[in-house]
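Next up: a single chain in structure tokens, the form predicted on its own.
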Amino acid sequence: MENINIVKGDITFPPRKVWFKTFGCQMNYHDTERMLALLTGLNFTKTELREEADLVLFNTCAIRGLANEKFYSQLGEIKHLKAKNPALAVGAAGCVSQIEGNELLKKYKHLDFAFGTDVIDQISEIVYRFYAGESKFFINAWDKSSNYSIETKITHNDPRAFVNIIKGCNNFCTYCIVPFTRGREISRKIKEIVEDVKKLVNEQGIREITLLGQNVNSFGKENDESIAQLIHQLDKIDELKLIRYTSSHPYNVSDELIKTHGSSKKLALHLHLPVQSGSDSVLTRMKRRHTRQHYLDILKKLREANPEIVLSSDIIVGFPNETEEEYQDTLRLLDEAKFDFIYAYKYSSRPGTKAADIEDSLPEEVKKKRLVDLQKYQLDVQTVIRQGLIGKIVSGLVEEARTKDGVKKWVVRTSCFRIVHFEPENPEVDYKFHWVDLELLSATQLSFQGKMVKDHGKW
């Protein structure tokens, strides 16, 4: 099969290999898998070794400065690979490409084409154009239709899948470039999503799905639908075991959705709900549209609806002119919110956002110290939480095996998104993708050691 050529139009496509490098959020990883699935129609298979690739594709992220820097660095390195192999095709996709595509093509002579976030499904046409003789071209047209309709495509042998249900964002937080890279919100219809998931479950053995969107709990507003209604319908799919969703905005957490966290039998016992700051004045400058108390009230309602729910969040420190008191407000929020874990970032200015125009007097070294101190503070908070869980029975999916110092342990991700390691009684048994019950024996700041008490078998 590997030696069979594919003919498209007047071009013959022999078997070729594509190497992807993906930066950023789950949406980008979902887009990468979608592109790989579509490129199989042009005889491409994935390789993990960029040295053997015929096509190199970067899927970029414009949200964090560090992701940008890594992309530019690795794109620069590829010129040496192309010098050795002039036939190598090099492309850039995603958020950086959406807003900087023409500049990238001018600056990096070895970059052949670039395309934006809303033309992912045109990847086969884009690659076809390159092999037809075009080069140095850029596509970033927006999808102008009012009907967002796609079919989920996966290529992995994993019982989990990302399912995109909404794209874009209407919030325009002052630090965030997403509305400029992903456009305005537009949702799929519930009926289509349910049929999509049924197909994944019945034909590809998917047992866990993560519903994706830049503002996922804003889903369905233009169609008089809601994510709570969607979850209710997905609950009815027999072989579907677990439902997650991300990313969420506190402003769009409805009472209906909170109630669903208590009533759904398949919704995961975890919600990631970014707060960004514990200071009302900073939240106002960020244009987050929620207050500290509003956020804490949501957490209280969620815990009342489902006492087992585990909550995590995103925090930005060093927002322009953040005062010491504003920073201390965020530390106090960590004490009150009792997050299981957080993702914390030092503010990075993104060109084109309103926050980028603020004259900032806060020294960089202060921002760095605040980030380090906040991370240490949160680790102390979650250490207390985790020590209190010793002896509890939890359930989760075995992801992989790891061997350290000659000892083999399996890694489990629980429904509440915690990581538990356990040493099997029989090292020869393959537990990958088994659903297991574990007793928590000990805890660190980031994970647990456990003992398997029941193996429910492979999903």
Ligand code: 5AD
Contents of the next structure:
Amino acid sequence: MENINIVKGDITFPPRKVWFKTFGCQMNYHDTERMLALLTGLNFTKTELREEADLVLFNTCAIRGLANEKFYSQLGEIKHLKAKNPALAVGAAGCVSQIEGNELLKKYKHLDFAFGTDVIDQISEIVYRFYAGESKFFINAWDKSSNYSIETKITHNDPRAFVNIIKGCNNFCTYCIVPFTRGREISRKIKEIVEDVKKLVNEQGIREITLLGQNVNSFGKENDESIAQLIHQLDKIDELKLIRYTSSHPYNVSDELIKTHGSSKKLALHLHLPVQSGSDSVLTRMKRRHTRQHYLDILKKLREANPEIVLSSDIIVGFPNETEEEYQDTLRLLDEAKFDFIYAYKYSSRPGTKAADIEDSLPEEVKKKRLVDLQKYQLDVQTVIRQGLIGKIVSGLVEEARTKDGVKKWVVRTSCFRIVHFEPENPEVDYKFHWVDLELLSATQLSFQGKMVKDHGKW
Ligand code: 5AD
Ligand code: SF4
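I've shown you the form predicted on its own. Could you give me the structure of the form predicted together with the ligand?
Now the complete complex, all chains and molecules, led by this one.
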């Protein structure tokens, strides 16, 4: 590689390498990609090898205790690297940093700077300040603009992209730290997003987008706009093939949005709609603002709007003082909802949230057992669903090839978000990023084996 320096202000930036470690949700992964794109302006390229990095950046997650602990332990490991290479810069971004950046800087002497979730677009200034000689600084200012305005930045070679449409959350579910780490809701305008997506499609070859936000159903409220209106506009972009959106809250899934699942030609055949619990009393204690029945009605209406739609959900077990009966209500919800898959979590107390103040008499062992039992229960539910799909034709995007025991198989992510593996007739053909139709031949609890019946070519 040519050794070309970039000069910014008084500082020369030689080619350097940045190693990112990202924890948590899709929003964090997307933020990492954005930071990487911005850092190319200071001559940084990405490395997968921590040992060869000039800059180590952690993008942290605060949603559950486990994610925090993984971060602390990895940050601890970096101390040895810094001892070997004192020029190494170490920074922390993301949700943990937003709420406890100062404490991190005090506790970890080898951490040079920390910054919060709402200043990632200042990453170049932050890194510049470090190379200008500043150290041990922390920025976590909130963006106070009346509208959220950005341009999507991608660095990958994939026809799929995440597009932020709203940030923050005003819901304050009692267990959740997100409103404290991501601030209040603020939306982009539809016009800006449509222009942004057109550019991604026409100039960067993007074919699938996932509209991203902590609570996308609140999108556009302050501008008298809605996510359904946004989807209608995006539907008109010719070369765009597939639209997904996440994360969704049942409280404000509008009838207009449900209808869009029937009318849109581009909405994916999948929706992830977190319910958290099947018990009305737990939902009230969680301040979810929807009942079990309201949630089930939404699923029914979605399935009426589009009988092909596949649904999945998030569940928390062991919310403070969750009774056996309340837990059983959640199991019964799994029977009724017929989710294709779920992400289940054991409740984790987050300091600063309302639920953290509740005196909890439910033993940890019971919580652990409920989690294991619930996961097993759902696997049985989804096995029956999946066995019933054998023989069906599904469509999806070929993601990658994997060779196991000498057999090459292609991995496909379907519009309905399932994973299907198929063995090519000719192992020489490169199917990567082709759109294909597959017949489902057999199912496991988590994936399918299929046979390609039609290759629609590169997306
Ligand atoms: N404990 C356990 N799970 C949580 N989630 C959010 N906060 C907590 C918590 N304190 C889960 C919810 C949410 C998902 C992203 O993480 O199920 O939908
Ligand atoms: Fe957290 Fe509830 Fe907001 Fe989702 S809707 S981010 S669970 S507070």
